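There is one chain below, alone, in structure tokens, taken in the form predicted on its own.
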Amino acid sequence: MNERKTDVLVVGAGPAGLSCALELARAGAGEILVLDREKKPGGVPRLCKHQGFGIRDLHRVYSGPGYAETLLKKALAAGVQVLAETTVTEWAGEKRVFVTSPRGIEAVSARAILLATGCRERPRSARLIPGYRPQGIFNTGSLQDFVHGYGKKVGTRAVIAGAELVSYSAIHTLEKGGCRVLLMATEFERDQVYFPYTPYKWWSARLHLGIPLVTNTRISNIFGKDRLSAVELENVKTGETRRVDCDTLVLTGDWIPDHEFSRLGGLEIDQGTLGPAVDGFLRTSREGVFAAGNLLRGAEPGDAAALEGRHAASSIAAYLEKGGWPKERVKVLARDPLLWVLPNFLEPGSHVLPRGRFLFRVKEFVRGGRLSVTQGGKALFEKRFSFLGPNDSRSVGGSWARDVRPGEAVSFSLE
């Protein structure tokens, strides 16, 4: 077995991983090795033909493939080594892993590791949709790969499950593939597309194609043995059902971090985000192992993940230079109806945070809520929000985090 050593190993060549590697290379942090299991690096953006990528990190507007290619070229030009079709399969020590590729099985040791494996949409099985298993059922990623990657047609009449931003991207992919969208269905009371993307939603689905949105509705059954022939829609409030004839179903959104390798390493997993629990420096519970990007909580735009990768790079560079790992961390708790808060831990006395702020999401729509942050009954921070919705990350500043004391957890609550 080949044995390879590097200064920093980055697992995942999406926006977070490539951006972190690029910053480390520019900072002279030594040899940087990026591994990705796909045939072509770049992450999810390489499958997204629409515009809108790179605004916050590169300050230009790119298509998804153009954005992915730009990040890859910048990283390679800076001296980063990027290996595609290379899957990290097993931990072989604190900072040593086994990888499998067309070259065979290798062991890779590093002084520091960044996990940036991204996220995925929940499949049908995780959504507990009964019925047959016919052809014609996709998630957005497989749909984009099928249409944009292989130039294939998927069907003629489609139903889209979900009404997040990615759901509206699926509309354009289906249109390019020659498939008419009959309707979109969401279990929530309205769509989950918010400013500044609202005009895009109305143009793409309502004005351009006239696609109806059915709210408070889920897919409750699937019909067709060889090829999808229909789906059953169920109103989640009344239980009323109806059948819609179609030959294509796209299950969009409902993201979950690609956290299997994190779990294999025994990293602590946050029960709200379902990703590795990290502090403000993006340090996990395992010394020398960092995590960034959509692995931490499901989908955010690519440029947001890239900026988080840059933050991870500064933390990794400091670790390579000075060493050390926090001996005591304070847990950050998210109280219902909050779904999660990121980061999940704080180092007492430190207010270093990714992009200088906390992110949080709610489980349901909240109108007129007051966010409170407390520790041991002491108020640390408070802010009012006129409107909060699911599948939308909101942020608050974190300068108050310097007042956090060792011991009791910090609690985020919404009233």
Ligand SMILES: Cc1cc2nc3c(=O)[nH]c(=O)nc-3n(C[C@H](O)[C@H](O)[C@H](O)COP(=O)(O)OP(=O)(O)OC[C@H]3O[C@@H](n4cnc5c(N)ncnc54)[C@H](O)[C@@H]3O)c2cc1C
The other form holds:
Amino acid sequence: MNERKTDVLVVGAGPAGLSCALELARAGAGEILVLDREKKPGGVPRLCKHQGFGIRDLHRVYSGPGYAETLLKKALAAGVQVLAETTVTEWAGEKRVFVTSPRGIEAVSARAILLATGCRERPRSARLIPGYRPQGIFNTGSLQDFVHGYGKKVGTRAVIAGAELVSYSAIHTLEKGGCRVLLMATEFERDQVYFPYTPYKWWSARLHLGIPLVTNTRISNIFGKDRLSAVELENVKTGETRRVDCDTLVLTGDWIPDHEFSRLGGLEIDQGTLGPAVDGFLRTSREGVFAAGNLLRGAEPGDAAALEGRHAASSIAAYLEKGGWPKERVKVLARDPLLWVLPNFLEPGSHVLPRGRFLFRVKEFVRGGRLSVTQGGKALFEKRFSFLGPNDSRSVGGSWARDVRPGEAVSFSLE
Amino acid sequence: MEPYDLAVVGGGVVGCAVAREASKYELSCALLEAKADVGAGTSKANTAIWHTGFDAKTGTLEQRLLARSYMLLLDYVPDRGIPHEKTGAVLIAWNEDQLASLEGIVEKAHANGVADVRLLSVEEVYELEPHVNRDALGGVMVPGESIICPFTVPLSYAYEAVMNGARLYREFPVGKIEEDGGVHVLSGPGGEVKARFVVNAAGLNSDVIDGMFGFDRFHVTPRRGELIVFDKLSRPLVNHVLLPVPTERTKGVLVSPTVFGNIMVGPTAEDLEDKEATCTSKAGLEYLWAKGEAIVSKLMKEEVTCTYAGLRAATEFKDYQVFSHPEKRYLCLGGIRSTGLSASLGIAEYAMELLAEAGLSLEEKKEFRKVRMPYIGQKEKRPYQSEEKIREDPDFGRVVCHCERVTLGEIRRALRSPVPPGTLEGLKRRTRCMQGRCQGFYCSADVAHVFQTEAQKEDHPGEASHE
Ligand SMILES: Cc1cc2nc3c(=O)[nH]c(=O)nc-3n(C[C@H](O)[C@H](O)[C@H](O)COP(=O)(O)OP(=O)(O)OC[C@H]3O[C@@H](n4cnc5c(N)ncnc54)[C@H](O)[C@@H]3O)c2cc1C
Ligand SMILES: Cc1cc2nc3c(=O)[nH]c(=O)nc-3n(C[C@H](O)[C@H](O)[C@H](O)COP(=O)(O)OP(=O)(O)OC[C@H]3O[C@@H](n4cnc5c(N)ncnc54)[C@H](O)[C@@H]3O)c2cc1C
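Other form of same protein, the form predicted together with the ligand, not the form predicted on its own:
Zooming out: every chain and molecule, the one shown earlier first.
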């Protein structure tokens, strides 16, 4: 078996992985190898034909493919090695992995590893939607691949489940694929697209195409033996159902980190994010292994993932230089109705955080709330919010984190 | 066209096994299947347990054929490379009544010739299965119960049948059977086939086909079984097939590993009218969820990979509905309800005995071509893990379906198998592609593309079957 050695191995060539690699190469951190299992590197943006990428990291507006290509070019120019069609399959030692590619099976050892394997949308099965299993059911990801990747038509009349940012992007993809959108359905009382993205929503759904949004509603049954023929919509408040004839269903959002490789490595998984638990330096529970991007907690905009990748780069550079892994870490807990808080650990005395802040999400709408952070009985931080909504990440500054002491967990709660 | 010596109606696991058995002899055989692929009915949607028959009703035909089939499969399964794992089963009692019935279960198993079945103390149960809920009271060990790949078994039979001369007609729903001077004329929208002998292996429609011969003696009531399959990351939670204490009506809801490395919970048992109602239901999934919660609650925190439902060909009778009519040159293999996968080889062997008695002459062929099936299980090496395979053909290093690590090489090979998949569904059953945790989020467009472009190439079908 071929043995390969490198200073840093990056698993996943999406915005997070490529940005980290680029930053490390620029800092002269040694040999940087990025592996991606897809035929082309670049991650999810490769298939997002619309504009809206790169604003906060590259300070320009790119289309998804343009953004992916730019990141890749920059990384290659800086001396990063990027190999596509190369799947990281198994752990083969502390900082050694097996990979499969058309070249054969190789073992790759590194001094540090970044996991940036992204996330995906839950399929129909994981949402426990009963019914038949016909053709015509997509996630936004597979839909993009059919329409943008292969130029295929998908159907003629679609229902979109979900009303968050990605759901509105599905409208455009369906339109490209020759498919009319009949309606969007969300289990919540309203859509989940908030300032500053509201104009995008209006443009996408109402003004542009006149698509109705059905609220408090979920998909409760699927009909059609070969091809989808109809879905049943259920009002989650009243239990009332109705049938809508359609031949295409797009299940959007409901993200889950692609944590398989993290779990296989025995990395601690945070129960809120379902990604590998990380501290402010994006260090996981396993020495020398870092994580960044959507793997950490599901989908954020590409530039947010890229900035996390950069942040991981500075932590990795420091680790390569000085070594060391924190022995004592304090757990960060998210109390109901908070869904998760990132990072999931803190090193006492340090307030280094990705993008200088804590990121969090709530499960439900909260109108007029106070976020408070405590450790033991001690209040560390407080902030008022007039409005918080699900399927949207919010952030708070974290300079107060330097007051965190060893021992008890730090708890985020909302009142 | 010369009439076939034998026509088998139905290409499920039973019909394929019969066609394969028949292809060992110097006779012409047609296998007629209504759908676009073999094994696409009940045979694709079961619990995939390789039963010993320890709990079957003693003395029934089902029990006898299960016992015989088990022995036959012991040779066949490893020889053909069919994914399986000798997990053994642990039957668990959760209340006093169930605990009291365990001894009877062991006695019955012994009466059925399954001699290694024994009682387990509650401590032993937890030693074997440390993750099950803490309120078990005792159990029974059934070392022989195993898990097997439900897709590969009928395919293996069908491949061998075709490789040895049987003719497979797909999309051939038999709608009418008429006698014409000593030959049966089987016809339908797919055309017409003539045969001297007919075997009815039509599963859910076995009563309908039986009716075409003028009988009205059993009725199939589809008994739906729904299942939930959990993510492979949950596999360490369960070591054996976890069986409940069975009731009169069903084997009950079990929790079992699959050969693909998942854990599944199911099946339910619900009598329906529609023979095509292979849909899951809200009530069914909720029921299974509650059952899973009561057996291994840790499992319910894992992600669900898939849900599905299968229909058992249940009749008003408990036993298989097997009838031979030499005067009509007709054999009925009906009502093979909930053990057909395990009993298939036994049923096929018995079918040939009955056909011989009915006057079909059986002269063994000099040579029988065996198949070696592509391995799609979790336990042994797959192509993506094999340096030699990738060196041979770099496409075995091109992973297309990431969750199940299915390579382009495997997809190509499946498309050139003795029975190439007619549909994407068929490709899934042959390779596992799109059957993993993302259910096609990443690969469905790629797989659809490969399927279209490769299927058009039409290499030499049949060449890729010998590994
Ligand atoms: C429909 C849709 C629309 C979007 N629209 C926008 C938008 O308008 N603007 C915006 O800013 N963001 C948008 N996003 C979000 C953006 O695409 C993501 O945030 C970004 O791609 C995340 O980057 P990442 O590097 O974390 O993960 P990804 O881009 O998902 O990259 C992960 C990579 O890891 C690889 N990988 C995984 N496992 C392995 C393994 N075992 N071995 C090798 N490689 C592996 C994958 O192949 C993949 O290439 C959108 C996302 C979607 C799905
Ligand atoms: C939920 C569930 C769990 C089970 N678990 C197990 C288990 O763990 N172990 C086990 O051994 N067994 C199990 N079984 C039972 C097993 O799956 C069946 O006994 C077996 O698949 C029956 O095979 P078959 O060939 O008789 O029927 P089928 O697989 O239904 O095949 C019959 C075929 O005939 C075709 N057909 C019908 N009508 C016509 C026509 N007019 N013309 C042409 N073709 C026709 C159909 O399309 C079909 O392909 C389970 C069953 C279910 C439903």
